[in-house]
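Take a look at this single chain in structure tokens; it is the form predicted alone.
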Amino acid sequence: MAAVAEPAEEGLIVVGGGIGGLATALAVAGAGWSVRVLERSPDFREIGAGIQLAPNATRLLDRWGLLDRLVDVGVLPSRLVLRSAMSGRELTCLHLDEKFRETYKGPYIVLHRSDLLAALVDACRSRPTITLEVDKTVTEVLEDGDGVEVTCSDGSRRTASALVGADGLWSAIRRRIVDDEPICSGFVSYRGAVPLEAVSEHPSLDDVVAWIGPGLHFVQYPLRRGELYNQVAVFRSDEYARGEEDWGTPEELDRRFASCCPQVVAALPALRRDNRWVMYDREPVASWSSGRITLVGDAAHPMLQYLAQGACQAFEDAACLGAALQGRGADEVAAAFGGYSDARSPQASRVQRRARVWGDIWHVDGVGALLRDELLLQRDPYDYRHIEWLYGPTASCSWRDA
């Protein structure tokens, strides 16, 4: 490996200025390190869709001083609801009331992704030890025993003590650590937020509702104090299974949902069709770190969306990495990265695997669907047994303690 050309700064470079990268910058700066974030886009932006943040994320946002702002621009739903996409029947719900908030030391929030990103950008810009740069596509990374150097597509170079890859599902930084590729699930997603009045059919504006059915589901919830409405349609593509090149089309979307209950069929015309997202994840790996390089968020553990934990797990990464670097110098960064990876990978890997299982449960057909529905109908709405592992603080993970 070639030597780094210049002495490294006492700080970190974060490659990727999305939600996970900016949260990492905040947490690491809070641990006393200077941080430079390199974002390849010309500005910091997110698509016009919603995001769900469970208490394992909102506890951290409260610690970082962002929770009040996000509550103000978001929605605090009363319930998470599962309904049958075929019959329309409510199958079960989870109450998100005072008992829930007290148990998990934080609220459940739904908000616009761009509102979350804007809050993180503003928080980073308020920190003198955080530098944000846009239009910086990293094309080369060199590492030696003293630090790292990155070269960008415009020819500029940056040096630091270490580097964090926060560059998402298709991470170029990950390839330095793990030799694998994303796995296509065969499912495609259409999503977006529209003005509330554009949706002729919707459930209670107090609820986050997932309509589940054979090989498909449809999610609805309000955003921005109820001014916008977020809708997400996901389905297993028969066109993909047949090997067709152009699959998951709007025409297939309409065919797949045509047999759903009247409430779903009536809401579908308001769904945005201008973009579609193929759903990928990767196999969990035990280590995300190598020397002075580590990974966070989807670069480390991309997961299917069924547990709504992508951003939440990225926040946990950020908090854990900050805790690992607290009080450490540049000569200890490799050990800190290794400790962070060892601490976080078991839980993140568990979420990756459980997300796959949860998707299977939502999309089962036949007798399996009948048994699922019967079990859900018998469930107590205050039964927290199946979420404690995900939302609750754990004594072994100090960054999770509220």
Contents of the next structure:
There are 2 protein chains.
Amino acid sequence: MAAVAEPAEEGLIVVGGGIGGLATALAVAGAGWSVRVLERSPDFREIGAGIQLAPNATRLLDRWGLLDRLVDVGVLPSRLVLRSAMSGRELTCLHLDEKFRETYKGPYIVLHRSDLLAALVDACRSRPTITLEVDKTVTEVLEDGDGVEVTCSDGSRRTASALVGADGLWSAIRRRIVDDEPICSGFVSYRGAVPLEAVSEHPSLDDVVAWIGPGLHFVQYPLRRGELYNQVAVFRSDEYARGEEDWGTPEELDRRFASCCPQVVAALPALRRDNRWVMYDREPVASWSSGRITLVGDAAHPMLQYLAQGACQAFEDAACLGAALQGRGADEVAAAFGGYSDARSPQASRVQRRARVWGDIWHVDGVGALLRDELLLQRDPYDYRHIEWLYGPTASCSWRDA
Amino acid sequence: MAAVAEPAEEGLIVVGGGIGGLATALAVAGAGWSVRVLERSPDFREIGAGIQLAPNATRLLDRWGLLDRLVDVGVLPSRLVLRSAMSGRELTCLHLDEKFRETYKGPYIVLHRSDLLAALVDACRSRPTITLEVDKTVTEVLEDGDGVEVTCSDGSRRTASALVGADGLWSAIRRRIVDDEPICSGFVSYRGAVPLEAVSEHPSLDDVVAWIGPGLHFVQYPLRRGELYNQVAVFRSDEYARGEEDWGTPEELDRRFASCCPQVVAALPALRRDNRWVMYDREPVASWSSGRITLVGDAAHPMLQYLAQGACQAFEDAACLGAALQGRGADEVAAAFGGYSDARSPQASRVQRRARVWGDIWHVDGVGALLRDELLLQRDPYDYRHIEWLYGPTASCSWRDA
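Form predicted alone done, so how does the form predicted together with a further copy of the same chain look?
Whole complex next, starting from this chain.
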């Protein structure tokens, strides 16, 4: 590799300073590596909406010393509740109580994405072996047997022993490893946090509530000690199915939700409509590591949001990658990356697949909805069978034994 | 009514000598009325296939003195079993045991339709107040305040105080009362009994087994003391959906069932293909009586076959009509018919509607099938909640108190 004239700097480059990239920096620095995070935006920021963190994530945040701060700025909901968006009826719930926390060794938290990002940024800044750089858009990556060199759009170059792509759904780094494209689900999402006073209708300030219905759902929960209220409306766009250019518009949103139960209809005016997100995922892959380059989070395994595991799975990546690099030198990085990817891929792929099925279950119509409601109504709220695989320990990573 | 010159003969004319018409003759004769059954075929006959009789029917057959004979020529299955037509897995069952028989005051029987019809014919013939006539196709019905007069295609005329249309799905009598048409479900059925030796594959000689799958199902059970084996294959025709003239062909049958589990595929060669039936029903109506004319069975409330209640509901009609006419004279017949129809319509309508839903549940695809299977697998085989409304006593008729 002619371009890498000098010996590569020891350490890791993380491309992307979002939640997954910063968590990776923390975990890898904790394993004794120096890390440089390259963020293309002028500052570290997240969208103005909520995020859910299940115990498989909060266990790790606790290990990284961040949990107390996040609990302070977040909300510990009492329950996850599924309600019919059509009848309004409560179908089932999961109690996020002492029994739940003890079983899964961590709480369930909801918080503002920017509060989570700020905590991660501060934690990275407090570590001398982590360097955060903004305004760095990576345009070229060169790799040889000794290391990697990236070139940014401002002409600057950085070298390291290895590189982690934490650049999200549309990851440019992934293109070096996997030849695929994001898959559009045809669903669009409106989401955002508003001051609690702006919300005239909410089912509960203690619960995360998902109203589910044919081809749509609506999620509500409080944020930031109850000062904010997060609302997410998601629907399958008929405009998309008809091949229209501009689809999933606010007008279609209003049309689609007009037939929901009064509680949902009454909550919609406070929904933020200033931005919308199309829901994508990709097919699972068996490996996302190649030589000295690997991926984390959405770059590795983008998933539909129905299990609320996007950030949680990125944290599992970060922890697993840290464990894989622990005690290993620059010459062992390819093996460590391969081991990390092998360890994480089965579970991450399972989450990708099951998120699709869970979405189908939420959105099923006709007699399928009848069967789903009956099944959920019969469910014991303390039946953990359907969360054990997700929140409980698995064999995928050594950190899980910690 | 000029055509009815002489005073009408006391008694009832039943148009149609099928299972429902003959049962009506028996029940009404039992209430003290004379009955004349007019059958258009040259003899009384039924298709060469099986029929299921649930306790709501066998209780009545017992009262009419027919149950012992039917048990002798039929089979008392041990269980009703639902299995996945795709995986082959048993999903749930209903034990038709002592507990079941005691709860519902009658056994569950399966038998050959011709054996049931023969028992009904013999019982009618043994009653001096019942006259059975064949080769009588009714072409005209006149009604006045005193009675009815029918004209047959051979020019013969019969008079009576009142008339019951037991002329099935395509009922001509119904047209006088209800302005509607049968609704085609787009499903077609192949059915028939074959000697047991002709069947190389069967799941059990003790059970009624329904294999259910996306847009199709397959039913198997033994008949006539186990000498015959009844098989029914039903599927939603894509050829029908495409608007083809000749649809639901044996070729389509083979294509549709090719992806079923090996047990179903292996059983198909023994399926009779010499005749096929399109599945129809009609919308429920609140009343099917008008003056001196009423309807029973499929003429009154044709239903999809998913609850196996066609004959059973006709028996309920017959019993209820008998109870309504008991102790009443010719001048009270219109009131009796109105009372009968009012009493029977809520339950018969419920069966019509729920048969559609039950069919949708059997035939659901995708995630709906996943949910259904989970729900059925969780079901306690002794949970009677979903049969109580059908097999248990209801308030619809006084005979139920008997």
